[in-house]
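Consider the single chain below, provided in structure tokens and representing the form predicted alone.
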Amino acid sequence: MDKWEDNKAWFLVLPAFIIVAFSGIIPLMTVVNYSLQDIFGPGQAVFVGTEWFKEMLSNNRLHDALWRQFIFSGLVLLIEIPLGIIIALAMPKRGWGVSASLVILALPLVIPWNVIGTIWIIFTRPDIGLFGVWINGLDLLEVPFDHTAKPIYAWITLMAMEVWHWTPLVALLAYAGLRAIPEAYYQAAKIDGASAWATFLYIQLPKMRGVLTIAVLLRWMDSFLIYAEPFALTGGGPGNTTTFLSIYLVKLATMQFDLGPAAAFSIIYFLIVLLFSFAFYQALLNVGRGDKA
């Protein structure tokens, strides 16, 4: 009877679960339907089976977009995770500085994603942008800095924008993990004469492992699904050098109006995201088991 009483709480979330499942399954089944047909117009379609999947899997432009996506997401993790930890370690632990630091860190996170791209377009413009005018005024570059002119400049601007926008999330998660460490651990480390590096390596980092795994999961998946910021900033250019998977999918579906290939590609995209989500979830579970042990 007690077990039944405990499980009754599931009935409270059942309506929300049904609504979410309903709103997710119907669009997914529509996409699956489109991926198996060649659509000529309203009510005009021919069943083609897995033809679009074969075409997409052998599509060189998709392969290029996938490699760009992996490189971008990998760079995001390599920069944002260490930088977020450093910021969290430097934040004050008590006093008014804690509230001020948290508010300042949270500011980039509350700006709409499409506005972020516009901000950085203005910021890096070579004629009126603060950064663009400053960097070009130093006369250190052979070609004036303009993120629309050279791929390397586009990537630098895109990475700077992404790091500025999302590193605060990593820092806030890391800070929460640091604040959860009991003071007794630090006192024991001080008595043992442990250095700051030893304290970080053997106390702080292991205790932050759970929140850092969450940070890695969130940042990897969000960067893998990124669309609004690079589309507003570069539109996928110059050329196709910043055309990631999401931008390629939108161009395929809305600009070329290839609904069948776009639907097949979106399912492939979904399976890639699902695979990595599962892998990171398993890693999170293993970290949790390791902490309990």
Given for the second form:
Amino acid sequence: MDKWEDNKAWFLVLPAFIIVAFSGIIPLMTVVNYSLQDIFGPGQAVFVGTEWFKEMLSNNRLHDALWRQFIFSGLVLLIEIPLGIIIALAMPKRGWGVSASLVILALPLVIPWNVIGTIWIIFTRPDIGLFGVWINGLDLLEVPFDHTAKPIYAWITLMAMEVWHWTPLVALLAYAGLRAIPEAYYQAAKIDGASAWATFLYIQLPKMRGVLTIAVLLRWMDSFLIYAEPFALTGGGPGNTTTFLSIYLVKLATMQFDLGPAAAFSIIYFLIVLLFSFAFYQALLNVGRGDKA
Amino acid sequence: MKIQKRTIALCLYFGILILPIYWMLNMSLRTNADILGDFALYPADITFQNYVKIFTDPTWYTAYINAIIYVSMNTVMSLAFALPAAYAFSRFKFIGDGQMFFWLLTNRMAPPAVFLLPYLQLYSTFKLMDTHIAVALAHCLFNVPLSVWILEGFMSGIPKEIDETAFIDGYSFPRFFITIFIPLIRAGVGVTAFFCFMFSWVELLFARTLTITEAKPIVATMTRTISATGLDWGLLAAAGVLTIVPGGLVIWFVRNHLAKGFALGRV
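Output the structure of the form predicted in complex with its partner chain; the preceding block shows the form predicted alone.
Next comes the full complex, and the chain you just saw is listed first.
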């Protein structure tokens, strides 16, 4: 569709720009301001230049949190994307089952994030949780299952929660992509005698490319920003083994009141995310172009 | 035979999906002593005392009302600001449109934790701390860009000829926009409202930080309960179950648009 060229369109964008700028730009400037100063108290601040940045970039706890974050987000993609596709393929295509499936799938998505944590605490605790009691009842583990006891248990619980929470989103996206494939493609595949696997590989998967790109990038971004669920479930523990970037940042900023380092960390964090956002945006544009060609 | 296997697997998955929620429901219908004393797959003596406590104790039920107030405010604000902007992006070419669109999206991708500290200062300066509008405004940070994004997708599906015809017929822009254009994309508006509701309802960090007592939402009350008193699992579970109810209702209303919304809306 050809668009009208008219710079007056800015007036339509202006309200949205102002409201997002109020919540987005002003605070970001404040963070930049903090990151360059050492603040002792109200009105007492010394300009320190890039000192906080140097300190944060050589901070081992930040490095650890960053690695943990990459591993976590990577695992999230590896598990959720294939699982989501499988679920979408298995979903009914017509009848009452469609509505029912959609409602069940969407349910975890509207539960407040800290309640997700609460649900999983209740579900996995070794004394009252269905899963905790069941797995310990099997008597297979050397150390009884308790997500506060061993890092590996904390990670398993966290991953289970994450997969439980967000795979439905991937499934919904993939399902939407599948529904958009015209029936003629399937008929052609049938005439050619294509197997189910070939149909998937050469018709469904390429046609889902757009929504899957969105799913991959959305899950990558959002798992990178994760805060409330691990905060509610493990609080970053045991030790620091589930302390991800956001959790570490909030600890630094609101519990230790290290404003300067926290602000420098914020900016580093934000730049990393911005880099991914840009890749995200470019990928989306290219997907759009690919569809038209 | 193949289809049946598939259906069974799907039902199994849905079972697993429901199981943790069921477990919380189970806990919410039992007393704390009962929960800790005796492991049971279903509540033997169903008690509603946890729910009664929540509906009679002002610190609990006002927390729900607070959350519903700021979520509604946020949804209305996001739509009001995003509709004209989305129209501009879908219809016009203007200086800096691509950059503007990307900048809006970066706010959706920004880590909320980054904005935490300045928000405390900013909202204190404007005397907005502990008000509903503060949380609603803060949530605009990610909901306005998201709404623009979804709505732009829906609007681009409407041919431009409709706009042209209306203008030739002498419609002014505001009249055309409100009486013709918005009704045309009402499914899109519904889906957008759903996502605004969803992301505002589930958010914890801003909601907890920007409120103290007057506007404290249910999610914050729950985390404080966990840390403050000795744990009352039954009560906590009941509070959790009640946070799922509004979301469940909203899903039910938009269920027919959900799949389309996910595809077109490019969430």
